[in-house]
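Presented as structure tokens, the chain that follows is alone, the form predicted alone.
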Amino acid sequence: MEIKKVVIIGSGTMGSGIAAHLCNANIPVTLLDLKTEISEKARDRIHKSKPPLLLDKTKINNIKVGNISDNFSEVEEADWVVEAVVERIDVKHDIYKKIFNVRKKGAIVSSNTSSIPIKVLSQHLSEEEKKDFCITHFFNPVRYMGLLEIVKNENNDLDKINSLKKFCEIELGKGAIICNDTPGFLGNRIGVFAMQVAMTEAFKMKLSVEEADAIFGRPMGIPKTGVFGLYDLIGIDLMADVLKSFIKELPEKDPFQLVAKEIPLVKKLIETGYTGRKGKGGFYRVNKTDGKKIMEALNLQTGEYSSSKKINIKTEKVDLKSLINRNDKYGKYAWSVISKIIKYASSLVPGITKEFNDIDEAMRLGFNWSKGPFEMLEEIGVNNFFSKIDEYKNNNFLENLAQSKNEEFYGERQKYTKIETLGKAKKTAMSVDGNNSAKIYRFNDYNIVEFTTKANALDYDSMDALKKATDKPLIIINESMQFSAGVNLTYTMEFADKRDFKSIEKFIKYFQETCKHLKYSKYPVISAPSGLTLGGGFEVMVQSNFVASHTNIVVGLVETIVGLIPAGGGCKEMLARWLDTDEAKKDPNFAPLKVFDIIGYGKTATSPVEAEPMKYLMPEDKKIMNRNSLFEVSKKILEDNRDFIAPEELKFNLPGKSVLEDMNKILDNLYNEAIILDHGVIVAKELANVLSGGDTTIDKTLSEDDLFKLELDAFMKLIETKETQDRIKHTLATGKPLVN
């Protein structure tokens, strides 16, 4: 069935949420609660949310409000019809005979809850009504999460879920996995479980707060928040409500019990108001000494409180095997929750879904994780599993694979959804090459270029495998949350620290070398980015020679911020977009003027609907709201260019001394306003030096080289700068940065 119109009822936060990103999919949408009111103010939440529920603020006046008692008659004419109101069963009940009284034949009904079975659901539902109800449990924020949940029984019409998995899947952009009935559904058991496990370790280990975040974080694939800073996120009372639940509806037995079970210090944080973020604080709060905001740890022997300690374990790679065999507190500590993970999760097929490999696109999707647990398994190896592991008796999944010793049980990927995914590209690679920045998949007729750096952030050996991967078409493209968040500044430093300019200068030059040789290859090169993709990411991307973007992009030359300017090409490739309009033929400061602003402010888009008036994508870059696609969508390019030829190189005629009066000027008001202060000026100075040209005029022709040159001479004045070096090192500390 076709599905052209949705009512939500209750405009909370998942309740709106859902709303939003049906109106990005250029779905009519009507949400609805008690009062109209209720609903207006949700709508403005949507219209003013950080970071961003909507692609388009413009069209936030397409989802339409009103109330349960006025603009019920909306119902009548929804195909679907999803409830997202409080987690109370007689409120739902309610709303579900109000809903079937009036609803059109045929449409379906869902629940967004995250944790009341179907069967309790719909107890008072007719065998008929039954077959279109099932559960659509999003992920929050809506926009951001790819997962979808769809919970069904043994009622239900499996076409008509197939159906809506279709639509969730292409219109909305869903990882939309079907599963069965079952406490906590896929991603939540599995995910808090985890939760459970990494906490109650490190409690039975002795090890601190910070030390476990260390471990269950980054060298584990899982963000970089850790168990405790992530409790503390979600909120510490919420967490225990949401294990009193799991308590409830698990079998005695379960191993979940165990590690549900309530701990006093989580107890007396509770009853104390120390709930998490939102509270007082948690496992970490704030704490103000000497004037100065102090970030503090609990100590989960004592209960007291002190200042932070930076755990440094020496990796910041996902290698399992080195993790596990570690022979020290850290390396005990991962062994025992990745092996309690995946005797828990194997446990659990075919119960809550017979394809295991749901269980860890769940956990991609849903946490954020980058291996889910039977792809730890198999990173880990069968054979290395089984001489560590202690007792699995009753796991059939563990027991099976034990007697076969199958070190490629694993199989294909992504058995959830018809498309060509990387996932399962990657798995069917001809040789897997590359280095410690980067891997190189190649295969017939083309390869993919794969970042593998902390934020994938570029150095060296990205470059060099960009470069390496050039002798057929070429896909840059990766599984990670971020495309690229730029230049690898910490590398950068290394350097600047040792007064090795020089290093610097040969890493600059090399970058710029290769986005040229992208640009002007043999064979197409395609970008297909992301999440974060600025300042370095950024001009990999603009240089390639095609885009295939993701809505959920944030993208643009950020590098002032640091007290830098784009030297990758970033200025080069701005000005020649600016260049390249109707208001630069007319006015030769336009383009220099314009991109002034954009890069001077460092000025990002979230979304491909901002990018496009920046000029950061262009109207026939591809924008594709399904992550997945972004593979399928790049190959396709591929075949529809099988006759490219490289572009013909830029030239440039930029105005010179006459755009930098006005660039001078714009930049003095600034300062007599103290919007920039001192090194502020000196940047932007830098970079009005490149963007009007440098020493030349109008009528003479200036090359991609020359405008190479001009970035590259700015770039390497600011670096030398100890203020240009304190911005940096102030946001490799704090994530913020330095106005000086």
Ligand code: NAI
Second form
Amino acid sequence: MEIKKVVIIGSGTMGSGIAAHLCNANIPVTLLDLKTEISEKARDRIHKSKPPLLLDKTKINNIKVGNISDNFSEVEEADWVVEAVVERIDVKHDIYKKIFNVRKKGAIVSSNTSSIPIKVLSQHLSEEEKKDFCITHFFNPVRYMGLLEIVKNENNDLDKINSLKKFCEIELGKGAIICNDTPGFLGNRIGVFAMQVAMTEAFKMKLSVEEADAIFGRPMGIPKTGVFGLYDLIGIDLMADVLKSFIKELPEKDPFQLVAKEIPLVKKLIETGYTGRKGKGGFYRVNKTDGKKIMEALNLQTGEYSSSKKINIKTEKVDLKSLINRNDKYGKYAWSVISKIIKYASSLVPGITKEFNDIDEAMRLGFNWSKGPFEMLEEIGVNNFFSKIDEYKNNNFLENLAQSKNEEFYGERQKYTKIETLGKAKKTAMSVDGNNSAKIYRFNDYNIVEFTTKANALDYDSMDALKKATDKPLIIINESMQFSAGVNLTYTMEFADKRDFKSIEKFIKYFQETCKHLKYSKYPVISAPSGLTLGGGFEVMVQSNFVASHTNIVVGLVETIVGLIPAGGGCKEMLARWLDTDEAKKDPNFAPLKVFDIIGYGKTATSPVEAEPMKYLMPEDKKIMNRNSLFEVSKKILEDNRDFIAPEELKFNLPGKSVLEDMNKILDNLYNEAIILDHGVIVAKELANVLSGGDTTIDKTLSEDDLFKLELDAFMKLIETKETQDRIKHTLATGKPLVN
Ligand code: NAI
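Moving on from the form predicted alone, please list the structure of the form predicted together with the named molecule.
Following is the full complex, with the preceding chain placed first.
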């Protein structure tokens, strides 16, 4: 079965997201709704979406729109028809009747339902029709969420389901997991249960919303929105509907029922329009007093708002063992929540899926957890878990485990896919070295470095690990959300606060030395980025010999925004790329001016399609839809480059002063128009000096080390200024840039 054309019915949040993603995969797609205006609006929303649903905005018109009365004949040509209309069974049944009347013989018809069982959806279909009908449950936002749950019915043609799974995996890049026909399937069944446990336990244990979010967040390997933040994001009213559906669908004795009960305070929030971010606020709200915006949090006991407090639980790393053993309310809350999630998830095996690792994967791909419940159990340790747990009657999984006490119970990971993932490789790889910031694994005859800090921010230890690992061919890759958000600014500021600039200089020099080593060591180095690949993260990538990039990448040199300039080879490499163009051969000022524009504004790209015109990525870099495939592709690159010879060092001929005049003119204009302020000019002048080549002329040849030196000098000058330090502190505190 080949999928050459798709029709989507229903152009709301999900229909439009699925359409955009098919467009990303270059599959012709038509979006139909009750009226053409609705699907047209949906297309506008796709175009304006942030973060963007499209890899390439110029392709927006590849999504055709129409309505179900005049344009239904589109369905006749489709190989796959996706139903994404409102969650109402009568509406869905009507649509299926219309679709099956006209669809091409053998075309797949699927529903995006999040809660209606397939046996109910398909109850009016003939045996023949059922063969081609299934549920394809995508997650929102479709481009960014990796999970796709596929639910079969008993009549399905298995070959067809498998080829749909393969299409979704390879062309759409999804982690496609086939699951049983049970309420909420895998992701929502466990994910919503987990949210409810985190919420009800916070009420019971009298934790504040900030405290609960501080625990049920990063320390547990869960996104920092936590539970109450996530509730506000999803919509408190929508969550109430989801719970009602679970209450209706699940048996009375299901432990879900206990945590799904209506909470009076939540009911009141919905009734008064406090439905979350889309409403007047929710568990958090932004309140304006005296023209100042203040973040407030709801007191779960009194129902009053007061200014939100930052909770410091003094752990940067995910370390579940220490977290649950803490002898304070945070430790008790963490254990109570985690143990209940593990108990519930394990009680559902094999009912919802026979492979428990599918549940973990659903939580990673559908909720962005770094570990699912069974991986949490593995990390806590089986004996440790059973020494703490109270009871687990009628839970076969735990009863068996309690008997075997097998610490190695987990076995293989990610069994749902045939792709050789990093997750699978790590299970069999040997852990050879590591430090606080990175781990080195040996797999076959090469090394893997995985950064392990928050947002994979880079410091001295990260560089140390990279450098050590170049004793073999090397793949730099990781399983967390970001490849690397750049140099660790907190770490840099700690030295700056003590005026210990020598240590900063030592670090930057080591950064440069390591990157140079990556590029010129005798073995090939491959970077496989996904997510944020910014600043120092980009510099590591760009100085690797090969790149295998996920299509969901945010890449760029953003140093100027915090009052610095790229000093780990970013300026150097971008110059080299732009010097190697026809325009640069004719005009010596072309490359420095281009790079000045890109780095000066701290431009970023949100996909490879946007990255290539800026030369953050190159045509020869591999771009991959499925994140799971990054490791396999990287491995293949290594295999294809067994006879790798390190490249020759670059040489630069730069115009020096003559281009500086042009750059200064640009800066004067920006300053006069107040687009940049005083410190902006200082930062840009330092950047201009580096990109012009400093004190040079076009006939003088500069080496890479000369450029490193220019970068380092500019960086050190800037980091010593109060204004740059103010920018960094502001960004660390607020996540936003300071314009000074
Ligand atoms: P939505 O309310 O945003 O969009 C539904 C769209 O269907 C609207 O544009 C509406 O005009 C259209 N529609 C209604 N009746 C129709 C008909 N007879 N013919 C054609 N179009 C019709 O809903 P949303 O959120 O996109 O949900 C769609 C489906 O996806 C539902 O089954 C929902 O349960 C499921 N889902 C929703 C998720 C979410 O996060 N919103 C996540 C995963 C699944």
